[in-house]
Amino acid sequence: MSNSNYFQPGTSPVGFKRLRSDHLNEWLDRHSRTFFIAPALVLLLAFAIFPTFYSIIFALSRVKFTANGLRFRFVWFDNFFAQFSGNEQAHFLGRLTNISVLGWVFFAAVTAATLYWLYKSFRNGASVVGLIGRFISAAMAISIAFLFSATLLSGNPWGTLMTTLFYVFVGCTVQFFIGTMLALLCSQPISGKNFFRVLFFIPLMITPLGVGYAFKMVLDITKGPLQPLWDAIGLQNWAWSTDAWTARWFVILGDSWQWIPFIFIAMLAALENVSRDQVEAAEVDGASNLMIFQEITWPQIMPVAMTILLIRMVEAFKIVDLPNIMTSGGPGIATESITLHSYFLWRANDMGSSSAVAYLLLILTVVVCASFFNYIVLGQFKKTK
């Protein structure tokens, strides 16, 4: 609007002033949200957004260090593809060769059961978008599926992206199937529960370096502190860092005592906000335990539950202090996930490489994060309405 609107015969300068002054705080007053989101875009895009970019440009190129800086070539996804083909490939996916007649049928039956289940999203009616996220989860199922059969199957050694997916999988499995059984125990009228809820929570304020040497010097077989127990049943000479399983068993050790108190914490919220009446009704009516938590108790902390374990999985994906302090990655490769994995490449000095393995972690993480929402929480959800 022009300033000839504003200043009409009879107008005062003062009046003309307080018009201006009236039209730019209606400005403002419009335009406050741009204002204050103004600079967390701004950091937003120094930085989150500028590293990523610059982290593809690291993916796509071999990188080199000279006197001047950094000189980058452009090789596109070589250092993608890299990861599934010759030397690094033993390294990311582990061997692929000689794979047993069990891991066949497994592989088999795995991949029947996924293209039944795209046929039958296909014949319900999915829409195009829906189509391509169920195809996209079918392929990196059947691709997790065949290297579990070429890998533990088969007697082949893993890579380091089957290790991330053990540690996923079953560590957090078994994190949540505790942490969920002390916050049960712990939300029955029990004496001392108080106390076991502040010593449950102490390990999830410690560091996970703080962790991983603690744990690196508890289970040192010949000065920590279980040592009269090792040799009390015959291991004074044994390391369970060079067993590749039980390396494996005592890295998740360690990560779930460190995590279980955040499930913990989480549920027993969970539980503590059931509906008492409806506990009690069903137990005047003589309804089991079992019953009471299948039909009552469930349903109302599963939205809890669900949201935990997929921020739990999150987390697990990302993991490397405990790995990288208690075993270096080893024996070999044995304990050395992906986050570890592009680690070790970065220190090298590879950083195409590292950045491309990243990726591939965030790609798979990303699936199959999406994929378990998907089609498991919001599963449960539509089975509890």
The other form holds:
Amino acid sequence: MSNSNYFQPGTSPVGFKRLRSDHLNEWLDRHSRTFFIAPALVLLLAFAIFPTFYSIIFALSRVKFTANGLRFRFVWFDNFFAQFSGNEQAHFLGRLTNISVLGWVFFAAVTAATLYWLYKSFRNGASVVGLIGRFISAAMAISIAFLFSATLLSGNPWGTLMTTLFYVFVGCTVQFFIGTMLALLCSQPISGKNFFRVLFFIPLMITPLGVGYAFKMVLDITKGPLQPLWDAIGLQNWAWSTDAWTARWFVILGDSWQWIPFIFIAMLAALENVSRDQVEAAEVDGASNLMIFQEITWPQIMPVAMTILLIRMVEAFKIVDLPNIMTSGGPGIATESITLHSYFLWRANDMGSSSAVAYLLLILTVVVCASFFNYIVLGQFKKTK
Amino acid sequence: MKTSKNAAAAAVSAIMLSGLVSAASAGEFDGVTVNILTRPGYVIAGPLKERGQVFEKETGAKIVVSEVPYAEIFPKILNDWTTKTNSIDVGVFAAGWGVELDAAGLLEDLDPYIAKDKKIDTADIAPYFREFGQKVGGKTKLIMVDGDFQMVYYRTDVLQKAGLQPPKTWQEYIEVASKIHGQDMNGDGQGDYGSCIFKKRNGQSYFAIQTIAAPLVQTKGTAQGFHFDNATMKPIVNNEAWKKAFEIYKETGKYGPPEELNMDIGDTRAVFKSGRCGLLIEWGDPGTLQLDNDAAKIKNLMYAVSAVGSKEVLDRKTGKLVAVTKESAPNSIDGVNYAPFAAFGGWAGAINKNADPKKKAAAYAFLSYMNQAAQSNVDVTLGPTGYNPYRLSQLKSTDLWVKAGMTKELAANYIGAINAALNNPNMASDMKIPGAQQYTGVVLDTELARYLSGEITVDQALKNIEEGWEKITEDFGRKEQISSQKLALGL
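Please show me the structure of the same protein in the form predicted in complex with its partner chain, now that we have looked at it in the form predicted alone.
Everything in the complex follows now, all chains and molecules, and the chain you saw is the first one.
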């Protein structure tokens, strides 16, 4: 082979005319990253992002089914506004009339605190993007505080938004607390802990529909397996499912039974990674168990704990199976979550309203979870550093 | 329940073996598969599957029955047929849903098939189901496999013991329920319930409230309707008559099971079959369900009245209640206005207009086969099938029913009540216009549930329903809805 016929790929020895295929290879080389990513990106666009944006068309339209397919009538944001006014307002937000004095006081306090926080952020020189983010979070916090004041603190019924927030905040708090306690227990040198680990993990394997039906049957006071117990304690005529608050708590009970194992298993993994040397050194120095937890264990497991809590919150916003199976959203609309609200609208072929409600849930989830991440999770991370 | 299902299956099989498939000739549909979508469980779907196997042997057409939750049947069919996915050839659903599907141009006209069908004998189908159930705009678009309207059932032994007569008005219903509530009705030493009604939200509670409202609102025959002013489609719901119906409905809860607000029809059936209910609102099913092995405590004790009425009716001009007179309620009997409510209308099969012609022919042949007296006169006597009578030959004599296990007295009472309802010129029709599911299954059902749970007052509930119904009417187009309503009521 003579030297004149040899050249490195992508180069053109002097005196040789570059071949067309060389140009092509060079071009392919330059764009190789794009070609590798493209198939995955196209699939993602086709199966995930495109439907998401396509559903915006539904949310902005009234949709009619005809022999020639779907007929869209563009109504701008009517489907969204409908959730905040008239008949649907009470369904989505709750009844907002006759706000009590306590309600106004609470609302004023939260609003003042939020505005002060915004002012402080401004004074501390937050960036424009940061300020916009804080403004959105503050608006959401004030809105939620208003709903809380107008409904719970004023004796008015809740809408699906507040019910969803109840499942998220109360449910996740209960689940996080119990899951962490169980993980702490199983991280101790106790006998049979492997058995308990498996036992506590099992509920997570069960489909939520199965959990819903199981709880519905177990908690049936007239013909369920616990009926003799209800009789024995004089509760044979007490129906948890016909009272708004007990129904909500029983939904949380079922949800917690299923999701505590998730917190448990993640926290157990975090606890088992805590440095034993530091714990033992603290014990030698005479630190109490509480001090060890506060000063050594918690700072080390906190990043995992916050992340797990965030994931659980995102999931909790989408709760649908349990209230659907256990109470069908009742009594009234007391246990209806936003996802269930959207599902019921879809079932009635009201595609526009169903999509609008789903987008409202998306906005709520993104703002609440992003705020939680930015101001609580990141705040905790900074503290531990 | 399992035993009774097996018995039903055995009975159906026995008839099948006698080779009664006659809508189509042998091998005519070789290689054709008919996909049917309907509700889950043995009820309705079971007989379709079992008879489908025999139909396949006789004609070559394979019948595939898919089951989805009740609330998803309609959206799934609508989606499948409008998007021309066409994975479903036949939908077996509420007869009333046909109007909306037909308005979208999705239903095959079945009159040409019927014209060539010598076995279906449409003259034997009760006029209400033939004209209002099967037809849309004067053309046959559905084939009934079941006939539905709601009646009130009572425990004859319990009422006799208490010296009470079956209720004629809703006020009497409350009185009877209050007097028998707490009595031990099944001998287990526990107090039982005066009234059992499925009141769970997103169940079928919205049918029961209409059964109570119908005699208070509709006075001048089926064509009058009781939901809208037919000329304007303005709701006639925010008035004293519906208010009273709501209040009566809530009051029945005082004499019902503690969990009644969370009970669907499956739950109430389990309770009444265990002998714990004195009165109940139901479709035709309890007549035959009481013959099941797991209903031994109430066998031949559950009698029916075709309708419970009212001594007051709505004056549509003023929105107030007025006493029943021959002027205010021309169809009243002894000062009581009755309006038996054709809730749901019965399960019926409709064929996808865009299906392959061979499939359509096979689908019609199968629906005709299910509907023919040879099959249906057996199916309607078996409780687990969920099929209730809709043919005149099923209601002529007590023989069929005595053969199914009823005493002659119960059989006479049962078919007597059904005949009385079917012959009542003031029978109240279920809503059969586009959006019917939204009007009743969503708006009415939600507001009713909120009222029952104490979230809102009756006045707020009725106002919300009025607003909600108006919004749906505007959405679908008022003119179009007026036309549909006229078609639905045969005006």
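Only a predicted model underlies this, so the values are computations on that prediction, with no experimental measurement involved. Heads up, when I say rigid core I mean the largest set of C-alphas that superpose within 1.5 Å between the two forms. Numbering follows the first chain given and starts at 1.
Undergrad: Arg33: CA shift of at least 2 Å between these two forms after core fit?
TA: Superposed on the core, Arg33 moves its C-alpha 2 Å or more between these two forms.
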